[in-house]
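The chain that follows stands alone, in the form predicted on its own, written as structure tokens.
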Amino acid sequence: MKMKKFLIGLVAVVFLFGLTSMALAKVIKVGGLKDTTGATSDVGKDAAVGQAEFWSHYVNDHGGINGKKVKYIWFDYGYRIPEAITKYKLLKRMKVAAIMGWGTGDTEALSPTINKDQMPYVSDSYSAHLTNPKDWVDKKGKKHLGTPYNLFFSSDYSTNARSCLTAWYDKKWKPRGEKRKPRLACSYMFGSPYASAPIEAIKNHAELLGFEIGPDQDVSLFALDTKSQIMALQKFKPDVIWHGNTTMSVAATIRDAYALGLRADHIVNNWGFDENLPRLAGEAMNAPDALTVMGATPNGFFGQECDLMDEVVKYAKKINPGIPLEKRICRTVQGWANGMVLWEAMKRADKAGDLTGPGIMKKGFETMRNFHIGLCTGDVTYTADDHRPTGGCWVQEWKDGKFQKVEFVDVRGRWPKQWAKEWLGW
């Protein structure tokens, strides 16, 4: 009687465990890398805390992946390469099934690894150079490897800067009805990958417009005075200065422009620019003689009206209501967008019975055309041979006290034979 009691509950015990293994074997996890302490955590903060709010509440409230829940595990790395490299690993021994990353630095410096381990890695940076998804040769005969498994929901930063450019040239400089060359200037840190990124290709463009293009200046991510960096300018006397930093120190440079009486006006990279840009640059951006000051926008404001802005609002005052909405920014929004283009991808590829690297790059990235995110962002395609998920983006400026939009450049339409045979990964 004693041994059947022990086989009843030794077999009890073998059906449970197998129940839990079962229950276990149905969690999908999602791996994360953020900077919430680092050179860019005045953007990053607000980024994680969405992207939280996406994968481990709205997902989960949503199906998660074809009814299996998602686990979402993510470090701050403060924005330090060798540390990024080393959570990456960690993230990789939890046997994360793709990561949601951040920094330009960092996810080129993984790139290699991303693509020999097979690994989805939806990132924050939007470098151009991270959507060629094959080997390719640039102007100067460099070598550059392919990037297959790095995407984003975003238009890279290429597009953007030569989104705002032109929007800068069509609404602002041909009205004017100057006979001159416009002048451009970058403003920029030197040694951020994420910062100079696009300086290439806006240059690039500048000169296909015609412009006279000015001495570039290094401004640190960190800076708070970069009156030397104007007092510089001043003597070039730039009709419109490129931003490529993070909201901090393009405030900086927006205000000390100001005070020094540089009348340039500024277009920003979408990093830059946000709510609290308006709030930093003060008098800059707010007195009735403020600069015009214009930005990228690939996706919409905190709480702009937008499919699935209620369900980000909603979320934020449900997961964080310690956070008052008017201190939320369009990071949220971003995080938000990234997320849903990788959530796509694996509910396509778990349909298809292949939730393996390969198979959420084949199977979900790349079967995409036109997918609808919302969030005021652009429809995205990805292709086996090109991952640069849509062709342009809205510019906006703030003008009046609010965000207004300006126009949305088609660099894609416009230029469509350099977009197919030139600016692919740069």
Second form
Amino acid sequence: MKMKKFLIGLVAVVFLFGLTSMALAKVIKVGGLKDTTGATSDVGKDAAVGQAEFWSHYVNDHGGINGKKVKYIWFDYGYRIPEAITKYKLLKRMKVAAIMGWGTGDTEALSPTINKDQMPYVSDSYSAHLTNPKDWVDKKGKKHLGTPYNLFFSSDYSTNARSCLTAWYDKKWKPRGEKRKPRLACSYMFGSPYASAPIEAIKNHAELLGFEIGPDQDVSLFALDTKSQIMALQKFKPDVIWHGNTTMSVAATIRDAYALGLRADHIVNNWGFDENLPRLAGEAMNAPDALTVMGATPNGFFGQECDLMDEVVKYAKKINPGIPLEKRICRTVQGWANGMVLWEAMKRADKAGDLTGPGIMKKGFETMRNFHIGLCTGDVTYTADDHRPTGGCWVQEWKDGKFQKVEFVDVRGRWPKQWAKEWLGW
Amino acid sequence: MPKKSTVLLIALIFGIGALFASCAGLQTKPTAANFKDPVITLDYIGPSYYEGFWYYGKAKVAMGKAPKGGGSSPVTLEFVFDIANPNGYPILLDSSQFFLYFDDYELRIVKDMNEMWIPAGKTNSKVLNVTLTPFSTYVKFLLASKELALSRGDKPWDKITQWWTGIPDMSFKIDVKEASFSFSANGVSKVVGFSATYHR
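Mind giving me the form predicted together with its partner chain, seeing as the form predicted on its own was just shown?
Next comes the full complex, this chain leading.
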């Protein structure tokens, strides 16, 4: 009888040991929704590949989530919002702990759902519309829902736009000593949520700095020829043009401006300003009489000297040996930077014993104060009242065949009252 | 005094344990040094779903909502790879990914993250699928493929027509490039690159 009890005990111990091993081998799933084939695939492919290198390899090689392995599952949704919603539902059924999202259209469309589901959603959309965790009312009295589960590492598009305009004003306009008002025009795809997101902010900033604002130009993300828009701009004679699109159409517009002799300077949002832009713009950015082109750079270019960059390059070589390094661009770095903030938040939440959506937010993200990512990004802070990660942005310029730093614009520091009281959420 | 059956049961448990232990001892332990590259070959590419070539612009549909920009004929292609494991231990295929090119035009990433064990010394087949439409392919001509088309003087719709009507015979060059197959065994990981041209 005693022996029987002993055997039952032995079997129970073995069984428990097995269960414990299974628990130790627990895998945490992280989802991804990316565009590698659609309207933003010119920048989306490299970002998707880089983010997969980060989550599937770098993170697991560096301890996962406090020793637990991460399984990264990502889908291409081709920039089709219905498909993004469908794939989001699939990821939810697969019980992912958090999602690495992509564009402004799908991120804003999914925002009410992910916030209801309490799903941390770290997007490559840096729209300022995603930065206010609380419900709020704008100047016109319109009510907006808070977006407490939407996050990203970068300065938001509105801060990028304010930074670019300020850097141009400080470093290009002021030294000219002109007495008249500088003239700004905006070139972007009106129907694109990404491209139109910071337009209200840049116009507000232009008024603040005393600019004259010209007519907006509607330029498709697929534009091959923008001569009619450039000819329309010639009447207004802008001193500087804001580009809100992605690289391919920004390059087409700068090329046409150069070809038609429009000598305005150009400032570009981050998704239009990368290693491919000077190549695609050709003479317009490289000839002796090249145009001045500056852009928002919330992170370093691929291979640029920054903390952690050697790991980005190392994993690009190791995990995708077939992709030549010269084809890799700053989008990989952006993918890593966004991954870094979610990884840190998940480690903190897990350490606090709460890897749920609310746990990742409250015990992870919202405990970060000046968290240093590296990769030439700003240090990030998230609070329960404000999800704008940083208060400014590096503005760089393509000059003499390379990217050169122009100015770090500390928007929060220069306009503290507006930053704190007026600019959150748009 | 324990019963004879109890003694036999204890002996059986220890016997099975010893058997497992000896089997484990026979198998080589995976290390970074002895982890040989799995050998990957592209067996074939074939359509698993095909509707010919058609497209429409605006349409009134009997039910539901027609796509805003119109519709075009989908084709699903399957890519069948043979993956041989030359190692003396099983390996896990973690993920597979490649870039698909038609006539040097990059169309899209094809990837699969479903894991698969490959026994020691054996060859498994891995099938990856992708669905393309003429419209989604046209978008690539406006972005990544724009420069190449301009330099070659190719008209996007001519190329798309040639590809979609040529699928039954696979009568154009298809490249699988920049591929990355990720494997692991006992915590040791390895990535194997791959490229192949398929032209029947």
